[in-house]
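Shown here is one chain on its own, the form predicted on its own, set out as C-alpha cells.
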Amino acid sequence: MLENNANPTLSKSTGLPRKRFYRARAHSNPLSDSHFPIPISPCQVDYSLHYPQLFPSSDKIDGAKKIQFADVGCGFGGLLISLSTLFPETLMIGMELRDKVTEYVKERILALRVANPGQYQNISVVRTNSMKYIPNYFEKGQLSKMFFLFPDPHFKEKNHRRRVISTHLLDEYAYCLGVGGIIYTITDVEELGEWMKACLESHPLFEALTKEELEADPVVKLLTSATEEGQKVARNGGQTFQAVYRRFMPSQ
C-alpha cells in the first residue's frame, strides 16, 4: 500500500493519483516548439527508463524486445492501462504532448506497479511532440499497433493542418508500422472521423480492416470504452466514428 499521507495528490483508498492535481488544458498546439528532451534515434531510447523490471540497465538493447504498440495522444492513460493485462508480453509506450497529464499518466503506472506487483510493468508514457517526433521514437517497421483515440479536431480550416491524422503524417506513421501493423482511430466528431478515414482510404499503403476482422479484434471493442473521451461519449448518447485500416505492401 502506498504511503499517502505525505502526497495529497493520491488517493488513500486506491493509491493513484487524483486528477484534480493534474488537469491541463484540452488543447494544445502541436506545432509550436517544446522543451523536453529528444532521442537523437531510436537506439538512444533508454527503456530502463520505462521498463525498469523489464530493462533493469541502460546498456544498448540492440536485437532486444522493443516497443510494439503506440498510443498517439494517450491522454490519461486508460487505454494503456487496459491494453496492458490484455497483451502483459508486449511493450506499450503512450505520447502525450501536455506535461501534467503525462504526469498523471506517469504516476498511475507506479501506483498500479506497487499496488499490482509483476503487472503493469509493460506500459510507459513519454512526453513528446509525435507529429514531429515519431521516427525519433521507433525504427522502420517496428510497430505493431498505433492508437489516434479521440483526438483534438482542430475545427477551423487554417488548423486542419495540426490535425495528427494527415496524408504527409501517414507517410511516418507507415514507415514505423511493420507490414500487417494496424491504425485504429475514433472521434466523435463526424467531420473528423470522415477526413481521418478519407487519408487513410487514399493513402496507398493502407487497407480497410474487414466488418469480420473488426469484429474478431479485441482492441475495437476498447476503443469506446477504455478512455475517459469515449467514456464520457457514452455517457451522453453520442455516436462515434471509426476508421481502422492495416499497413499492407502494395504488388509490384
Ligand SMILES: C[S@@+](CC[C@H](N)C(=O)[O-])C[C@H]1O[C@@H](n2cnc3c(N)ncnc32)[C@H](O)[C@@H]1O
Second form
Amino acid sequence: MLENNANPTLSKSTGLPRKRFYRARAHSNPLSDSHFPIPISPCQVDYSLHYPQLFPSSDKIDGAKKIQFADVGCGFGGLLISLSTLFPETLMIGMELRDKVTEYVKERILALRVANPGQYQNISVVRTNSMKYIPNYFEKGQLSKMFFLFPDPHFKEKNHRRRVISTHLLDEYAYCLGVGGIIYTITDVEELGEWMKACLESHPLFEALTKEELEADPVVKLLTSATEEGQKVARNGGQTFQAVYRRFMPSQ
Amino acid sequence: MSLQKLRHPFQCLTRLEIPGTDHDNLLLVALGLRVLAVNHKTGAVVGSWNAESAGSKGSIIQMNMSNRMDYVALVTSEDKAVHILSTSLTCLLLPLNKRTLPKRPSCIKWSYDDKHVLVGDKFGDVYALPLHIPVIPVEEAVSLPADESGKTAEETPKEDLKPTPAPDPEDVAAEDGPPAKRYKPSASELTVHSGRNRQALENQKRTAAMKHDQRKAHDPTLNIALGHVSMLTALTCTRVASTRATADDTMCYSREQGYIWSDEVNIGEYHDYIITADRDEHIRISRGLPQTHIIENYCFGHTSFISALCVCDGQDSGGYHYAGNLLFSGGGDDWIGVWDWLKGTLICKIPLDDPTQQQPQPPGAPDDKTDRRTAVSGIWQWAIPTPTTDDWIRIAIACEGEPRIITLTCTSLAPKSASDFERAEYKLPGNMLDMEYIDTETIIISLDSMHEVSSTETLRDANSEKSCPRLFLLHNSEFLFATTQEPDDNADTGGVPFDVDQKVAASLAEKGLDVEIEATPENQAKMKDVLYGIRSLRKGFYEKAQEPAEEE
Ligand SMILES: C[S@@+](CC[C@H](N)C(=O)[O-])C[C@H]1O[C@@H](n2cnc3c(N)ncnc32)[C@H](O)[C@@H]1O
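Since the one above is the form predicted on its own, can you give the form predicted together with this ligand too?
What follows is the whole complex; the chain from before opens it.
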C-alpha cells in the first residue's frame, strides 16, 4: 500500500519535500545548449499543466488570465510561496535552470496544495533557461512583475555575458513587461549590484522607483526575507544591494 | 607524385550596377582573400583588391553591397575584420576602412539608409559600424594589449568551441552591459562564496589595473546595437513606409497604431527595422537605429536554427515599397517560413522538398561524415517587382552542400497559404554557393567546382572538376515553369550557362589572378570551413566532441 511505502524524499512530519534529495550543482552555464522542451511560442505554454485547478482543460479560452509575475532563477521557490498568498488572484511562475532544483519546487508546491486546499493554485515552476527562452513564455507586455533575486554573480569579467541582467537582456525584459511593470533585483555582491543598477539606469525603457514608491510596495520587503538565498545572506549578516525599476515608455 | 590542384570557387558574389556607365554589368566575386569586379557579359576583369594588402588572413566569408551600390562590405575569416571598399566609378574597389571585431562576424548587412554596416557575431551581438570611422581623440586610440587572461579550456564557454576550434585571444575583451567604470573587485569579504570564487577575487585584485586599461582600449566606434544570447545566424533590415498600401490597398501600417486606414497616416513617414535570427530558433524584429532597444515582435515557429532571412522588397509607381510585410526564413527545418513579420504571424510553411516526389538520399562519398539533413544556406528575392514588370514575388533558395536551386513564385502580393506558391527546382552541376539576379530573366549562380556533387568534403578528380563551371547562368524561361529539370544536355558544349564562366576564367588567367589550391588535408579542412558552416549549427551536432554541459 502507498501509505506504508512512504516517499523518502518527503518529510514525515510536514509532508514537504526534503532539500537534501534535490541537491544540485552550484552553477550551470546558461550559454550552453539546452536539452529540455521549450514551448514554440507563448500560446503553447500549457496552463492546465501548471495551474490544473484554474485551467481544467488545455483548450485555450480567449481572454483567459495569463501569467503576470515571473521569478527568474527562482531557486528553491521561497518568493513564489510568499507571493502566492499575497496576490492570490495573480498567476505566477518560477523559472529555474537546474533540473533537480526545479523538481524540488514542483514537489514543494504540490505538497502545499495538498496541505492547504484551495491555496497555492496560482504558482508554478518551469525548468528553462530564461536567458535564451523568456520570449517563448510571455507575449509582448504580458508581465507586470519580474524578479531577479540573488542571481548568480559570474565574478570573472569574461563570464559577465552569462549574467542574467545585461543591457541586451533588458531589451527582452522590456518587451515582456507591460508599461508600468516593475523589475526587482537584489544581490549581496556589491559589484553585481552596481552592474545591475547601471544596466537599468542607462536603459531608455526603465526608470527607478522613488523612495516613497519603494516604501509603499509590499513586495520590496520580501526581497530580503522571502527567498532561501536572502535568508542565508541575512543569517551571515551580509549587506544587500537592490535596484527596482519601472518599465516606461519615453515620449518620442 | 605531386598533389592534385583544384580551382578555387567563388565563395560569394554580388551585383554591381552603375547605370549609364560601362559599369552596368558588373559582378563582384570573392576568390579566397581577393575580391574581383568582373563584367558578366564580356568576362573582363575590371577591378581587383586583395584583403592581404590590408593585413587580413583566411578568406572572405561574407560580402554585402550597400543599397545604393556605392560601397561593399566584406568579412575576412581569420582576423575577424570588416572591410569597406568603395565601388564608385572612379574609386572601384578602393579600401575605405577596416575594423576588427572581438568575435568572428557571422552575418553582415547594410542598414537601409547605408549609414551603418550591421554585423552579427557568434556571441549574438549586433554591431552598428558607421560607414566612416568617427575621429577619436588620440589618447583613446590605444591598440589592444596582448591577451593576459590565462583562460583555461574548461572555463571557455562552449559556444567558443563550436564553429572555430581555436580559442579566441580577445575573449577577455568581450564587453557589454553598463558603461565601463573604474575597476572594482566583484566580491567583498561578506559575500557568500566558494573557494573557487575566493580565488577569482584574488585574481581580480591582482589584475585590476591591467583590466582597466583593456577596457579603455576598446575601439570606441564598435557600437553594439542589440544582442541575442546565442550565435547570430541571420540578419536583414528593411524600411516600411507608413503610406505603403497593403494587399487590399486600403489599410496601412503605422508603428504606433498597427494596421489602420490609409487616410489616417502621414504621407511620407517611414520606419526602419532590423530583423535578426539566432541558433536558438528565434527571429526577432527590432526597431532600426537608434531605437534598436525596442523589440517589436518575435516570429515564432522554427524548431531549429535559422540561417537565412529574406524580406520582400518591391516598389509601386510612387516609389513606395509594397509586399514588404512578407519575410521568408529558413534554416535547419525542412520548410521555409512565410511571415507577416510586422504582426509576427506565420502565414504558411512551404516544404523544401517536393512532397509529390520521393527524395533520393543524395549520393555523396561514403567517407563524408557530414550531417546530411537539409539546411538552408540562402534565400533571395529574385527580380524585384516594379511597375514595368509583373507583380510576381520570386524567391530562390539554396541548401548547403546541395546541387540544386529551388524557386518559389507567387502571383499574389498577399499570399495566404502554401498553395499560393509555385515551387520549381533545377538541378545544378555543382553545389550551390551563392547567387545574384542580373535582370528579371536571369540569375547567376556560384557553384562549388571543387567538391563532389552533394559532398562538402570529397574533392572532385581533375575531369569532373573541369566539367563544373564556377559561374552558372540560369534563364527564367528554362526552369520557372518546370517542377524539376535537368541541366540542358548540350550545356557543356558551350551553351549560354557555361559561357560566362569560360570568359571570366580566361581573363583571370590572363591577369594571373586565378587561384588554385593543392588538395592537402589542411586545405581541404580550410575550404570546408570557408564554404560550409551551416549544417554544423544544428544542436547536438558537436555533442560528442564536447564537455559535459554543467560545470561547478
Ligand atoms: C543564487 S540562486 C538564487 C535563487 C533564488 N532567487 C533565491 O534568492 O534564493 C540563482 C538561481 O538562478 C538559477 N539560474 C541561473 N541562470 C539561470 C537561467 N539562465 N535561467 C534560469 N535560472 C537560472 C540558478 O540555477 C540558481 O538556482
